[in-house]
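Only one chain is included here, represented as structure tokens and corresponding to the form predicted on its own.
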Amino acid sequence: MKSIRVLVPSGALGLNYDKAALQKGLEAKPHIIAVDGGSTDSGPAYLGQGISKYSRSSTKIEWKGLMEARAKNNIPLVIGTAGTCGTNSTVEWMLEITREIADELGQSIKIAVLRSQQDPEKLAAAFAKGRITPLANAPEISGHVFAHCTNIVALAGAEQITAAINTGADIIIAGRTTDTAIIAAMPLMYGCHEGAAWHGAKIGECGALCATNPQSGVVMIEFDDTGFNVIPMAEKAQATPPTVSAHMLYENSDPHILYEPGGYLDVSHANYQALDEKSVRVTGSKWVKTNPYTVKLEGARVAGYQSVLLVLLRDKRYVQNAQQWANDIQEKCSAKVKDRLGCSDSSFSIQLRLIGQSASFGALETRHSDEIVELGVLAIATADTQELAEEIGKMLNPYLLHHPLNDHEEQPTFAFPFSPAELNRGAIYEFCLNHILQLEDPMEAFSLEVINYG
């Protein structure tokens, strides 16, 4: 049985990739080229809304050099969770992007179209069938949620990508994928090792990460019938035994399992060979079917509106006396918003994070310094609409310029970096849904379509 080669450009198309590193990569011939478009892992707000975090201008240059190789060599390219979330409005994005990119190159070209976008009204009928069943620490939910939700993705798996695939198409724009979903496809239909398939796309999801030089992107994942091999192809990136197996526990619990449409990965039992000073091999791998097939569920929702504010702490002894400072602005300022606005306790919120000492955790912060020149504090309103938002923004304003630490001393001056001092957030969004979807189809859950463009 041949081997199956698939090039991994970056861990996520945006993010830029070597150009030498994708040239050698080319040169060795692969089967397909693969990339990630994205992930849940800057919030819930891209998902929310439906857009990509990354800069169009960015994914055009680097998605055309993709389909100038792709061109050249002849070889399927394609790409999972399109657009950061993989919604059907960044599906189209990212087809608009690839039509104006095969304009400009003139080419013609067949693109498959995996959208992976949930009806709310379907899923809420599956809901209540009880189709619909919560992954461990999933919020609990009932009919409603899917309704109030503003985008809901189910996560494709290797089958899915597999049937757009076998549409002969140039290039595939994915929907929500999982991770390795695009990378673990064509060797499983080639009928490469089962849990190789799924292990080699494992590391090879996020590109060179596994390797010595992680941001040099372009890694070439070989497999088989009996295992695979990792090859970075920057000059000065190396993959070793620690590097590749270290990067299972990226994004995992579980340093052993990981779990997939379809079915988990075992690498208990895994064995990792340094081939070379540049590559390694991995094998014993195994992959476990499970029944019924089941696909993730990711959905967002509206979770209030917000305003922020930011001033600067510069006095000594209000830096180091920040956290009293900003307790009372705190207490102050929600009593004042409940008897001037009528508001109750679940309307509304109000944070102040240190920025230099508690921005990340707030009160969870366990580490502190009395060595601070300076401090910023970010104040946080959140509320049930962007109106009532700003107006507690406007409520903390006077507190955040001149609040003093006691009644008898002077008043102070603070410094706001912006004026207005009010930036207006909008909505903010929170992911409601870590529950998984039973089919009885894979394809169930997904619709294919097929362009021929040019």
The other form holds:
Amino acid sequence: MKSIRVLVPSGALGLNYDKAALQKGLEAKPHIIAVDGGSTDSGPAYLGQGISKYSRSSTKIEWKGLMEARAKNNIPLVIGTAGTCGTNSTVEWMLEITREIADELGQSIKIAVLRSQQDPEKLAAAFAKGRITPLANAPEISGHVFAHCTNIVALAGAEQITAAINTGADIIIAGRTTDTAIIAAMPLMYGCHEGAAWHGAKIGECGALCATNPQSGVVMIEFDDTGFNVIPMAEKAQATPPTVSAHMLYENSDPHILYEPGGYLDVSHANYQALDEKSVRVTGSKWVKTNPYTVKLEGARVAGYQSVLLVLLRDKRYVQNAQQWANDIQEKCSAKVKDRLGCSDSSFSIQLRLIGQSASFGALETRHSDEIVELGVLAIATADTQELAEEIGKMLNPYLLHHPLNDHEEQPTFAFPFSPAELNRGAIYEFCLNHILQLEDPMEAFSLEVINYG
Amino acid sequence: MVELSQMVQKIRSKNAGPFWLTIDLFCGTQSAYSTLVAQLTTRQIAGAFGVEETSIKRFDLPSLNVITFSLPRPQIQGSVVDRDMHGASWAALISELEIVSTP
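Next, give the form predicted in complex with its partner chain, keeping in mind that what was shown is the form predicted on its own.
Whole complex next, starting from this chain.
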């Protein structure tokens, strides 16, 4: 059989790619260009608000380069998880950018749009029928959780991307997909080894992160009927058996198994062999089909509102006694909030994190030094409304500015780096689903639209 | 006592989705791997995180000279009490574990 080559420009659109490496990749005649547009890794607010993490300008510049490459080589271009979170709003955002570029380049294009956003009422019905089940360490949910989410997406797999490619589209803009599905789809369509298709996709999903010089971005994954080859495209980048096998561990809670819609990848018996100085061949990966067909759900809901302040302590005695100082403020300000705002303990929280001392690990920090020059104190007020969070922030303000270690000393004044000292963060979000949804048909939870533009 | 970071090539921690954290210890050589497999206990990792040992999944991977630990994220990613959105700084806490070195 002929091999199928998938060119991956970078780990995510917006992270940039090496243009010379991309050109080299194109000269090697790929069958498709596949780039990821996001993940949950930047936190729940992007999904909660349905917005992109990356700059629109960066996204547009990088996407334009890929649209030009696609047209010149007459191959399809696919983006998965468009706009960081893959909601309908970010798919629309990506579509708008695509149309602008098509106008600028004078391109006539066929666009397939795969939407992954979920209807909360349909999910509540599926939950009632027992078709939504928890994964390990999932939060407890009831049927009401779906209506409380501001956005819910399902992660599409290879079946849905295949359906999009089969429309004959030049460009595929997909909502939330697994990172791997956009890479695995085409080799699977052409009958390449199933285990290799998924394993190669996992290795390539972060671009050249599976090689040295990862910032170059561009990697080619070449699939055939027994395995796959990993070839980084930047001149100085090298893929070696250790760099490739190490990537299977990346962001994966089980180093041997990767769950995907419709089955799982098992790499326990994979064999990594250097082809030459810079590329690696992998064989022995296994794909195991599972029944029923399931897709993972992601949902985010509003978890409160915040006002935050940052103050700097430089006075030696305060730096040395910062924890005691912070504890005292926490206690006194909490009492004031309850007294003056009538808040109950459960309706607000005040956190003071000592940056330079224990902000990363809190009570789990094991290193303690007397040599600290200064400390930042990050004060976080969380409440049920923004008005309340701001009120608490304003009650914290005078403590953070002037609170003394004891009542007898002269009133100290600490450093606020800006005014107003309170930054109102608006709504904050939390992930509230780690569940899978059973489907009778892979397209049941997704929709596909074809648009001819220009 | 030797600091763990001095016994390995690299320690990496990262989110494995919003609900799990995974820590990879790249030992670099077979001998460093063998030493660590014998001397680093899952209990020490549990102690560093202040969690039950049983909540930690351990994978000793001799073909890669890697030891991987996965555990429920100490705080769900992005929750009000979470301190590190990407989960990468936890590697520092593990790097500084003191290992009893036996000749």
